[in-house]
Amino acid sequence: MKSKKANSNNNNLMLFIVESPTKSKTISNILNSFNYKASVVATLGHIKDLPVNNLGVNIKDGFKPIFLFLPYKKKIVNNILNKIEDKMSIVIATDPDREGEAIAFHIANEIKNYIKLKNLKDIHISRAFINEITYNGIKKGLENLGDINVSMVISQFARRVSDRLIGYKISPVLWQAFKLKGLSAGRVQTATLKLIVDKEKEILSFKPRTFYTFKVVVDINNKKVEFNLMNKEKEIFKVFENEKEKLDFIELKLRELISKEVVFEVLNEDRYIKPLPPLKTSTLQQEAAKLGFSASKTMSIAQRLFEGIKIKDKHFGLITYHRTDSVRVSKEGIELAKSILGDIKIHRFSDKSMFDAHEAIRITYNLDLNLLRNYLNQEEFKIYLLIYNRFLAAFDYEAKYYYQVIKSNNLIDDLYLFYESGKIYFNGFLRFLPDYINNFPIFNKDYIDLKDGVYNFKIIDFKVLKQKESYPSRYSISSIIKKMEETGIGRPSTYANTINTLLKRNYIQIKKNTIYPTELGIKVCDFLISKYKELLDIDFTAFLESKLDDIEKSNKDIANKLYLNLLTEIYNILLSEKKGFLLKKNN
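In the form predicted on its own, the structure of this chain alone:
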């Protein structure tokens, strides 16, 4: 995006276009403080889409999409156009993502046609990137105005058209096979459904084995301490039910050791726990799911927090843009953390994001939490607090702890006794995330006051614990989102809609935050994968997402070429149902 300043002619007239009307008053007040005579208007999301009742794609003309006005949107657009005057700056500040860029593209075209029709003069159209609805966020957006990112628009068109081609071809086949209209198929929803169905099949076919483990009780300074019996691979030693001779042998050897002293080595270390990064879309949804929020509910609340609330006659956008793959924090965010914490530490977090345009999800103001409780409902406050705590924790110091290992040498045929524990002595970031310590079982064990060295301790007893292998766990909302991210299925903005679609089609049920496939879901998944595996399995879905990323990162000419190549290949597969995916093999 080429940077350029907002047009500053004598009357400072500005038309500022956003997606949601909730932001309008806040932005209007900020723009007026910059001495603009600004009118802030909203598109209310997309103004155009592919038609409902036909394919809406001109195959012969390079898969050109045919976009039509959505219901009631023509009237909204006309209201926007009627506000345009000579010598006006028009700033399009739709959401800073692919969908927002497509909305910007469509509204810009309508504006250009209107200007030409009315013969208006000296109109400047610019695209603004607004990451937070704050004074500084708007100011930064106006100082770095640019043009619409056409490659990003082409990428959005490629996603929309590919989904339409696949859905338009496959859904009728599904209706015919199941004699049931209303069923649907799609590269993202079907790939996600397959994850859930495969997990269910894994559970149904799983045959848990019975096994035995051993706890050995050691007297350490008149304290009974239970050690695990470990193997040389540093795993808890197991004897399976059909290995009776081995079980008898281990029991016999342990019985012989009772009342005998064994040599142990004690090792103590200073260790630390690094803070977690600030939240991005997927991790926000995962953490909120642990509190009982669906992905769509989380995104809906985050949208309200982003758009802001009124506090004491002033409107505050409370968080930065909530659709992001990045954990990067801007200079403004770092300064905010410093103003709250005083002393901060900058940590390096692994960030595999290919989309660094948006920073992490963070708070935007240093507002008193007790004050916010009075203005946010309970659900909004919980989501805000998640974002608040993860943001500040990311700039706090490491938690420090004493780590202790007590272990014997070779006890029985390469088996040894092992005990580890930990003791926190500096909380650091844990003051914001106290429950995070529950991920470390060592802190649930007693830390024994022993210096490094070699000791003789007496074995006083042992226990043989009979256990069964645990069944694989079904996906929760949190874990399915994590799996979708790991396998490259969809994008942060689509996770919630995908889960909702599966629910709406009765392909899955969610009970107590656990996802179960329905009988219909299993049958539909098996049918689709057997017939259209090349287009609906996980590998293709992840591959297509990477191709959409390639289009977005390319210049316009290359983006158009990639668009044509991708859709041609998809269309050819749909026509012939041939095996293999050439683009995948050749790139």
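Residue numbers count along the first chain shown, from 1. In this text, rigid core is short for the largest set of C-alphas that superpose within 1.5 Å between two forms. Nothing here was measured: the structure is a model prediction, and the numbers come from that model. Compared with the form predicted in complex with the DNA:
- Residue 151 shows a C-alpha shift of 2 Å or greater between the two forms [criterion: core-superposed Cα displacement of 2 Å].
- After superposition on the rigid core, the Cα of residue 380 moves by less than 2 Å between the two forms.
- Superposed on the core, the two forms differ at residue 124: its CA moves 2 Å or more between the two forms.
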Given for the second form:
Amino acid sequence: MKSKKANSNNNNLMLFIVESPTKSKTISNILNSFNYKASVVATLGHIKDLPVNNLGVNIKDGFKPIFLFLPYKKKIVNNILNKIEDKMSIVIATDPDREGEAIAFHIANEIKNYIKLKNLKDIHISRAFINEITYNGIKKGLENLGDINVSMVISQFARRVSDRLIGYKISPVLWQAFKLKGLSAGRVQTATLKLIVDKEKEILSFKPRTFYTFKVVVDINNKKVEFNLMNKEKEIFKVFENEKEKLDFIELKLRELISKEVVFEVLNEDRYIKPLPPLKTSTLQQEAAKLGFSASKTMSIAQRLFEGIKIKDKHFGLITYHRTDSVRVSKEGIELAKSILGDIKIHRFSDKSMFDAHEAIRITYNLDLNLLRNYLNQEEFKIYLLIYNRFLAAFDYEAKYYYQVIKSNNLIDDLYLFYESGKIYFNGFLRFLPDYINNFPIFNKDYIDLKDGVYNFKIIDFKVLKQKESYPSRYSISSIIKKMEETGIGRPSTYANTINTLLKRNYIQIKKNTIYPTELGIKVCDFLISKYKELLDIDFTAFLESKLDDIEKSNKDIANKLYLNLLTEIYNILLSEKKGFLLKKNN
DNA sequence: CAGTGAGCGAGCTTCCGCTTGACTT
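Mind sharing the form predicted in complex with the DNA? What's above is the form predicted on its own.
Next comes the full complex, this chain leading.
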């Protein structure tokens, strides 16, 4: 073994490149156990980007992007290059997604230039796809080394250049139209702003109507039980203010029923509640928002938990990576759940993750919570607990409950009396998420001891409740992030940034976790949508994604052609709108 | 001759997405 290692020392020289430095230590240990003499280095995300001060897109030369080093990245890249030696294998293991592929492309170019410059020999560059930082994840990645996927890189360029053209061509139109410095527009921020403005308009134009509902009190074994008057579809029956005759009719009929016996059917069922999936970026931000954390605050706390803490001279990264859109849990995570819970159940959760570069956000060690409380501040501990509870809940058993529905015969014109209740008899995952049952109103009602069957019960009384339709509610931080994710606007790394940008531009205000558009926000949004609906409305991102998908799936030549088509199409829209704007101004 | 002002040109804002760390409070 010793001689073999010495023998192959040079062949096993490896430079392993990832994005996040926090992962490098773990990876380094795993690679050493494979007998590689590896150094693991991190790019810290993108190394190159379009210039900030100008468009950076050569429109006449087929929309060719001009990429420059981001600040401080030249130094990081130089540090990586300095580690390259003869007879080394270089493995680029940036995240397995569109952005990661572009990072791989840029770093590979730098490496190739360096090799030429220094005249280095026997260097092999390859691309690895690592879905999880575990022994098996790395092993699998190294067994299936490949090359950089050029079409995927072109698709990332298309995404980047689209966003640049839209942002940098439209924002100046705003400066001119509003005579204000620093206004901005973009595919993500303007679509998000529109969600908020649309909601405000919905509220403004909403005219709440007054309506009446009916509760009927029934005597069941000397207990007064309140039933709802509902239609066949189990919707509460409403009579609106202008339907006076209907109201009188129902009241009359109900009055006639007082002291009368009515036929009811009782049905009891065994039902269960499935656990919630573990957290991902969007849901973590949503849950934390309910505790009063802003999205960016949540992310900086999660970053600290990810980087971890020292306990008795040993370092513990406390959670998995916190920027993810997946609820998948790695084998290692499942083992961890098993070691904590003993007995686990694997549930299937629907997962619409687009790239799945990272698994769900979960805890990484079975650490004593009381011990941890001493090492974390209050905020960190709260966020850790959210992650802890959702992770363990996801592997726990369903909660089980008795469900009961009591339904009358046809009472009046296809209207029925309904009573629904539930009683939990097995907590299951609810031991980790006790508040979750508040989402089910049936558990607030008494479960009545009645066997299945047909009964006669006496009607005692009824109540007519006067109510007003409630206004649509404005977005909270939590619900806007949910909506952004549902509509596909933005990515896990940018939900928080987008909200901050809208705040910084004074397009929105947040008061008591409620998001209001400002007057400026509404004006800017209306102006932009009237002129650039095609590019800035909510569904443009879905359109763009489908085009990017086409590019990614094509061979290089077709991908280049599709790239040109897409950007020409976008540019033409920008051009025609701008012309229209100038014409109108001159008139 | 000196003061005024027209006219011109330069410089500035801006996008989305991937990562931390260097700042301040």
